[in-house]
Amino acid sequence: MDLQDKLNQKGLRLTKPRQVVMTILERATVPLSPQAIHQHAIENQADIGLVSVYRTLELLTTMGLVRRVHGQDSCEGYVLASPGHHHHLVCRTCDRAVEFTGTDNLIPLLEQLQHETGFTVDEHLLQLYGLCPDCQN
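Show the structure of the chain whose sequence appears above, on its own, in the form predicted alone.
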């Protein structure tokens, strides 16, 4: 299903900012901050404002089309999301992010944490850091 169809299902239109942000993320090799997405848009003569980039990212994240990736300095970037539950491996050197499929193996840990703390866990973010194959060489 393409972006147009997904937006139509929610009663939304495919606006220029939405299309520009998705195109930039499709071409990206590393997670991009809203400011970096805005800069790419300007470089490609796409006339969208930074506020539109933030609003678009918020919408696309809510729809599950884009995911946040946190960098070493807590500065988040965004990547396209695959369907289903996923996590990310992030290279400490080049910031490349690779998505991997989530697993049910975390359920016992989450249940233990809920029991020990009294919290009800309804969401989690798992992100691993290391060196990608290229940066290991």
Contents of the next structure:
Number of protein chains: 2
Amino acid sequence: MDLQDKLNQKGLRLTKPRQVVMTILERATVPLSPQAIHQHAIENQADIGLVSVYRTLELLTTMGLVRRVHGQDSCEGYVLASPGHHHHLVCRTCDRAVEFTGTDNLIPLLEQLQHETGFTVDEHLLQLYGLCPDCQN
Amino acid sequence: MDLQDKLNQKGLRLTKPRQVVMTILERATVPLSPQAIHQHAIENQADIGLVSVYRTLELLTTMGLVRRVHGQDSCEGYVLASPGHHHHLVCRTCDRAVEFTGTDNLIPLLEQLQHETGFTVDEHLLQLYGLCPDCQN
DNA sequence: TCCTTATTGAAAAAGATTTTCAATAAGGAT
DNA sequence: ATCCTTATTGAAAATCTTTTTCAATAAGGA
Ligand SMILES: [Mn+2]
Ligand SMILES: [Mn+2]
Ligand SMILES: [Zn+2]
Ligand SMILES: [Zn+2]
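Please could you give me the other form, the form predicted together with the DNA, since above is the form predicted alone?
In what comes next, the whole complex appears, and the chain from above leads the way.
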């Protein structure tokens, strides 16, 4: 089922801005801010408004097609999200982000914490930072 | 070594805004935004400027005394950071945040990823979200 | 092709953060 | 205790980011 169907199914429409944002994110190797996405669009002769970039990112995020990546200091930007449980490993120098599959490494920790704190834990944010092969020299 | 010394050591000074921000964070149970901190200050008759709150948060963060906590959607705010390796468990309803000690649960995952991706991994961001005991009803 | 209405984009409004700069005060030196 | 240097403050302005409004447009089902 492609983007068109996923949208139409909910009474939503496949529009130029939505296609453009999606394509840009598909090609990106680093998390992109709304501004950066807008810039890319303009450079590719795709004349869409910044407002629509914001609106599209919000939509795609709630649809689970896009994920927000947090930087160490400020919030970095948005990346395409594969379906399922994933996290990101981000290069501190060039910002390149690779996705990795969530494991159950955390389960013992979660259980211990639920026990100790009385909290229930149902979501987590895990991001790793380091240097990509190219940036290690 | 107290805050005074830590600052003086670097040629920096212990000022009213810095004391006030630190005190407010010490008393807080939820991550606070710069605005929220400023508001607290005013309510406590401590007449400091919002600009200084920003500057102080940046300073305390680079000194490692304060940590920025990311929300699930937007960036939440700042909390006091105990020295050492810690993470936060945040209540999705009332925002209460409890700190927990970093464990070595992640080590196998890190090693596997370094191997598979060629990245070196030296930092990570881990935050857990759930419901605190009070908010479970 | 027509019709409904979701969506767009320009402009304005609202909010958040940073820069500037003269006035102030921290704290080492005398 | 008093000076002196200079780090720091805070008001205002500048800048940047995000949201709201609303008339014009264009998806896409009929
Ligand atoms: Mn963030
Ligand atoms: Mn996970
Ligand atoms: Zn890199
Ligand atoms: Zn709670």
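Rigid core (definition): largest C-alpha set, two forms, superposition within 1.5 Å. Residue numbers count along the first chain shown, from 1. What you are looking at is a predicted structure, and each value in this text was computed from that prediction instead of being measured.
Colleague: After superposition on the rigid core, does the Cα atom of L110 shift by at least 2 Å between these two forms?
Modeller: Yes, shifts by 2 Å or more.
Colleague: For Y129, state whether the C-alpha moves by 2 Å or more between these two forms after rigid core superposition.
Modeller: Y129 C-alpha, core-superposed: shift of less than 2 Å.
Colleague: After lining up the core, report the Cα displacement of T120 between these two forms in Å, one decimal place.
Modeller: T120 C-alpha displacement between these two forms, core-aligned: 4.0 Å.
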